[in-house]
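Next comes just one chain, in C-alpha cells: the form predicted alone.
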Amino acid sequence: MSDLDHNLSLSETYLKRFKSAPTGHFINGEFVVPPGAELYTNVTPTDNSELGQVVAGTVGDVNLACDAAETAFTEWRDMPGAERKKILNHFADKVVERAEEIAIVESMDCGQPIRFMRQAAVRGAANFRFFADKAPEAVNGLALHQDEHTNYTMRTPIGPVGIITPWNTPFMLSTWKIAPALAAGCTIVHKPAELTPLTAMLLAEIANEAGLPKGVWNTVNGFGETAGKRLTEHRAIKAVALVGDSTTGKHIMHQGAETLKRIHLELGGKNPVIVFDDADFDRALDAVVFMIYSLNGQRCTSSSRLLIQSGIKDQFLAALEERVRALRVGHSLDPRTEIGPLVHTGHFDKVMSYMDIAKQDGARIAVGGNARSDLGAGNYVEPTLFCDAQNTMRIAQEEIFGPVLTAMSFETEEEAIHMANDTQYGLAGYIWTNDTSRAMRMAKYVEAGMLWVNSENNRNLPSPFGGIKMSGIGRDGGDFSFDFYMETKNVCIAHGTHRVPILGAVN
C-alpha cells in the first residue's frame, strides 16, 4: 500500500463520523444540532465530493454560546493562573495525542498537503503549551515607587471574547487566537470559517475532555454575514480578534462599534521579499521559494512580490523558474505533494482569473498559469510565476492568495524601498542583503509590522505579529497577546506623607 492510499484509508475512518451525521456546534459543554437546523453541504477540495453536512447557525444559537461564555467567565476568571495552567497543558497533551487525526482531517478539509499539516497539529499544541505557561503570571503588571505614593499595575482578564478564524491553516491559527484568550481568563465563542469546520470540533471535543468547566469553551458553525455578525454585535462579548481579510475587518469593525468591544484584526497582505546583488543567492532562492508556493501560497505572510536587484536577476529568475516547474502538485494525502488543491472552487475561480489579468496587464507568465484538469475534479492550479511585472499592475497590488509569485527587477536601495512601501498593505517584509548597515536602514523604511533579514517567516512565540496599514490592528505573541484579552488597572497607594488639598475650610 502506498502512502497515499494508507492516508486515504485513514481518512476514511476520521471522517465517517463527519459524513454520517451533521456537525452542529458546542455551546455550555454540549454537542448539540438544534432541530430543524439549517444545513450546508462541506466539501473536500480535492475532489469536491462531500465531507458532510454542517449546521448553519442563527442567532439564536450565537446569543446561547455567548450567554454561556458569560455565565462560565467568572469561575473561570477567578481559577488560580496555576489551575489553568494545569488544564491547557494537559489539552496540549491531547492535540499531541490526535495529532494524526487533526492532519488528516485539516488536510481534506482545506486542501493543505499533509507535510504540513502534520507540523501544524504539534504547532497547535505548542501555542497551548507557551500560553499555558505564562498563565500563572498573566495578572503580573509593574511597581512604580514615587516619592509619597506608589503605583502598581495589575491585568485582568476582559470577559468573553469572539474568535473568528480563517480556512486557510485554520487549527494551527485557531490554537494561536484560543490559547491566550484562556490562559488570560477568558472565556471564548469561536466561530471557524464555513468552508473548514472539522478540526474547530475535534479542537472542541479536545477541550471537553480536557476537563474545561462548561461554558469557557463554546464552537458555533456558520456564516459571516448571521453567525459572525450576531457575535461581534453581542453585548456580552468584550473583545473580537479575526484573522481574515481586510474587508471582513472593516465589516467587524462597523459591527462591534455599538458595544465598544476591543478589536484585533490580523488581516491581509501583499508581503515583498527584497533580494540584493550581494545576498546569499542559494538561501534566498530556498526562501523565495517556500515562502510563496508552501501552503499552496494561501498565507498571509507569503512573500507574493519578488523585488530582486538587477544585478542578480537573470541568474536569479532562470534557476526560480526551475524550481517552480519541478515543484510536485498533487493529492493533499500525498506526502510527496508540495502544493495541493486550492480550498474551494470560488477561491479557484479568483486565483486563475489572475492568469489573464496578468497577459492584460503585459506582464509575461514565465511558469504554469494554468489548472491541472489531469489531477481529477479538485482545484488543482500550477505552480505560477509573473515576470517583467510593475508594481502598479493589479498582481502586484492585490493578494491572490494562491500558489502565485510576481517578479519584479529594481536598481537602488532607496527603489526597494518605494516599491516594497508602494501598496496599501504592511503586513510582512523579508530582506536579502549580506550588508549589515543596509539590512538596518531596510528595517527602519519598509512598512511593515515584521520583517526577516537573511531567513524565511521565523516563528518565535514571545515576538509580536501583525500588520499596520490595511494588512491590520493589534500584535499577538507573549504578552502581546495577554495585552488585548486584558485589562490593565492602575493602583496608587499613598505613604500618608503628602499634603492633600483643602477647599472650603472654616478657620
Second form
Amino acid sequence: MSDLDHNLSLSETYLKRFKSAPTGHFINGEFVVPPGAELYTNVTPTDNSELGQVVAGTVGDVNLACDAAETAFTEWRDMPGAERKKILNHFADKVVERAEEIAIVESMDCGQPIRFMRQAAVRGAANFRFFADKAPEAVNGLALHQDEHTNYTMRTPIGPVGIITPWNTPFMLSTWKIAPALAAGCTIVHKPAELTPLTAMLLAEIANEAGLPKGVWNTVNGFGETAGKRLTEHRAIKAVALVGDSTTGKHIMHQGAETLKRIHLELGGKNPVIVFDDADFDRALDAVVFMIYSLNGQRCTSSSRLLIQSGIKDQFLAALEERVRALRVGHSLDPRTEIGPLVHTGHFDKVMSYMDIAKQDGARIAVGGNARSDLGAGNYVEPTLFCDAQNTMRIAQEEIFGPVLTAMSFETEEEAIHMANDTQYGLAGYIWTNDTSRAMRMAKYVEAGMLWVNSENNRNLPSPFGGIKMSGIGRDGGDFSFDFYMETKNVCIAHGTHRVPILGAVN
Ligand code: NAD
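Return the structure block for the form predicted in complex with nicotinamide-adenine-dinucleotide (NAD); the form predicted alone was the one displayed.
Let's see the whole complex now, leading with the same chain.
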C-alpha cells in the first residue's frame, strides 16, 4: 500500500463521522444541530467531493453562544491562574494525542499538504502550552512609585471575546488566537471559516474533554455575513480578534463600532523578499522558494514579491526557475506532495485569473501559469513564477494567495526600499544580505510589522506578530496577546501623608 493509500484509508476513518451526520455548533458544553437548521455542503479541495453537511449558524445560534460565554465568564475569570494553566496544558496533551487525526482531517478539508499539516497539531499544542504556563502571571502589572502614593497596575480579562478565523491554516491559527484568550481568563465564541469547519469541531471536542467549564469555549459554524457579523455586534462580546482578508477587517470595524468593540486584525499581505548581490545565494534561494510555495502560497506571511538585485538577477532567476519547475504538485495526503489543491473552486478561479492579468500587464510567465487538470477534479494549479514585472502591476500589488511569485529587479538599496514600501500592505518582509549595516538600515526603513533578516519565517512565541497599513491592527505573541485580551487597571494608594485639597471649609 502506498503512503497516499494508507493516508486515504485513515481519512475514511476520521471523516466518516462528518459524512454521516451534520456538523453543528458547540454551545454551553453541548454539541448541537438546531432543529430545522439550514445546512450547506462542505467539500474537499482534493477532488471537490462532499465531506459532509454543516450548519449555517443563525443570529439566534450566535446569541445563544454569546450568552453562554457571558454566563461562564465570572467562574473562568475567578479561577486561579494555576488551575487554568493545568486545564490548558491538559488540553495541549489531548491535541498531541490526536495529532494524526487533526493532520489528516485538516489536509482533506483545506488542501494543505500533509507534510506541513503534521506540524499543525504540534504547533497548536505548543501555542496552548506557552500561554497556559503564562496564565498565573497574566494579571501581573507594574509598580509605579510617587513620593506620597504608590501606584500599581493589574490586568483583568476583558470579558467574552469573539475569535474569527480563516481557511488557510485553520487549526493552527485557531489555537494561536484562542490559547491566549483562555489563558487570560476570557471566555470565547469561535467562528471558524465556512470553507474549513472540521478541525474547529475537533478543537471543541478536545475542549470538552479537557475539563473546560461549560460555556467557556463555544463554536458556531456558518457564514461571515450572518454568524460572523452577529458575533461582532453582540453586546456581551467585548473584543473581536479576526484573522482574515483586509476587506473583512473593514467590515468588522464598522460592525463593532456600535458596541465599541476592541478589535485585533491580522489581515493580508504582499510581502517582499529582498535579495542583495552579496546574499548567501543558496540559503536565499531555499528561503525564497519555501516562503511562497509552502502551504500552497495560502499564507499571510508568504513572500509573494521577489526583489532581486541586478548583479545576481540572471543567475538567481535561472536557479529559481529550475526549482519551481521541480516542485511536486499532488494530492494533499501524499507525503511527497509539496503543493496541494487550493482551498476552493472560487479561490482557484481567483488565482487562475492572475495568469491572464500577468500577460495583459506585460509580465512574462517564466514557469507555470496553468491548471493541473491532469490531477483530477481537485483545485490544482502549477506553481507559477512571473518575471519581468513592474511594481505597479496588479500581480505585484494584489494578494493572490496562491503558489505564485512575482519577481522584479532593483539596482540600489534606496530603490529596494521604495519598491518594498510601495504597496497598501505592511505585514512582513525578508532581507537577504551579508552586510550587517545594510540589514540594519533596511530593517529600519522597510514598512512592515515583522522583518526577517537572512531567514525565512521563524516564529518565536513571545515576539510580537502582526502588521501595519492594510495588513492589520494589533500584535499577538507573549504579553502582547494579554494586552489585547485584558484590561489594565491602575490602583493608586496614598501613604496617608499628602494634603487632600479642602473645599467648602467652614472656619
Ligand atoms: P476572510 O476574511 O474571507 O474570512 C475570514 C473569516 O472572517 C471567516 O471566518 C469568515 O467567515 C469571516 N467573515 C467574513 N466576513 C465577515 C463579516 N462581515 N463579519 C464577521 N466575520 C466575517 O478570509 P479568508 O479568505 O478566510 O482567509 C484569507 C485571508 O486571511 C487572506 O487575506 C490572508 O492574508 C489572511 N490571513 C492573515 C493572517 C495574518 O496573520 N495577518 C494569517 C492568515 C490569513
